[in-house]
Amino acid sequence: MKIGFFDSGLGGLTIMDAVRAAMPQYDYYYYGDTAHVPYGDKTEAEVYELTKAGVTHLFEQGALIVIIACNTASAETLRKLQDTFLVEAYPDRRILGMIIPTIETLLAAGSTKPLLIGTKRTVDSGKYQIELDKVSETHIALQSLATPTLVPYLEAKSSNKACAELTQLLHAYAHPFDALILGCTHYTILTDCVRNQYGDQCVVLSQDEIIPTKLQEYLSRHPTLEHALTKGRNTTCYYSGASHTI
């Protein structure tokens, strides 16, 4: 059985590629919902139905574990999918998200003034703060900045424009921060840009650097799942939209 990745577009490919580099022995399947990208401007109900459809496709193609490599979907629908859909339809499968591994890494970095950038839906959900409050011994106020203009640039492969836009937004941000969470898998493309600008003053948390280690730890804690994964080194990619580049 395979490790599946779901994303609203192409951003999650960076997460899958990082996992494949760390664990090349497994079989992988990627679902990019390019017909409906971006998710950041959609309702919670829309995000849930689109995510459920993508996860169902992955399970039907033999995925044992699905990683929702989309922060908007992780924030809006992950818990509901785990608690209802998974239990009723695929009780032997697993769905994992982006937020908890990122929060764990943030706490390990010792940050006290973190800043999250992400889509409007991710920021408005407050999910990062909720998960942070659950595991932090002291209250850490998470600052948040919605950056909805970045995903369209990155989907269009205009990373230079996205970098310039993000740099302008962060320069205009008035509050100090000691850690910057790139709270969208598309933003992994901007990691070097951000580190070049702010690496001396803050820790930059990029999820393509976080998820491989966290997934390895998860599999070591669940050896039954690990043993059920096939090891053929095969990768399949599926895109819901007819028009995309890769």
The other form holds:
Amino acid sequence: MKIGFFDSGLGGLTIMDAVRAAMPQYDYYYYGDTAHVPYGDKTEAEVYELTKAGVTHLFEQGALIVIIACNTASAETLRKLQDTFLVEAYPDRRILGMIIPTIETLLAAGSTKPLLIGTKRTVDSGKYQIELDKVSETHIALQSLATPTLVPYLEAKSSNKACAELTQLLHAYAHPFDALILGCTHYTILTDCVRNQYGDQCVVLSQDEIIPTKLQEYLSRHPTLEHALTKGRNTTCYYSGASHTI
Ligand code: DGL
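Right, the form predicted alone is done; let's see the coordinates for the form predicted in complex with D-glutamic acid.
In what comes next, the whole complex appears, and the chain from above leads the way.
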């Protein structure tokens, strides 16, 4: 069986590529919902239905574990999918998200003044603060900034424009921060852009650098799942709309 990845478009590919580089032996299947990108300004109900459809597709294609490589979908659907849909329809499968591994990494970095940037849906959901409060021994007030103009540039492969836009937004942001969470998988493409400018003053958390290790740790804690994963080194990509390569 395969490891599946779900995202609204291009962002999740960066996560899958990083996982494949770390663990090339497995079989992978990617679902990019490019017919409906961006998710960041959709309603919670819309994001839930689209994500459930994508996850169902991945399970039907033989995914044992689905990684929702999308913060917006992780924020709005993960707990609900795990607690209801998975239990009722696919009890032997697993769905994992982006937020908890990122928060664990944030805490390990010792940040006390983190800033999250992400889509409007991710920021409005408050899920990062909720999950942070569950695991942090002290209260850490998460600052957040919605940056909805970036995904359209990144889907159009205009990373220079996205970098210029993000630079402007961060320059205008008046409050100090000691960690910057790139809380949208599309933003992994902007890691160098922000590290070049803010790398001296804060830790930059990019999820393509977080998820491979976290998944390796997860598989070593769950050997039965690991044994059920086929080791054929195959990758399939499926797009509901326009296709992408990076
Ligand atoms: N890449 C996604 C995320 O991590 C979604 C971006 C979008 O579709 O708006 O939030």
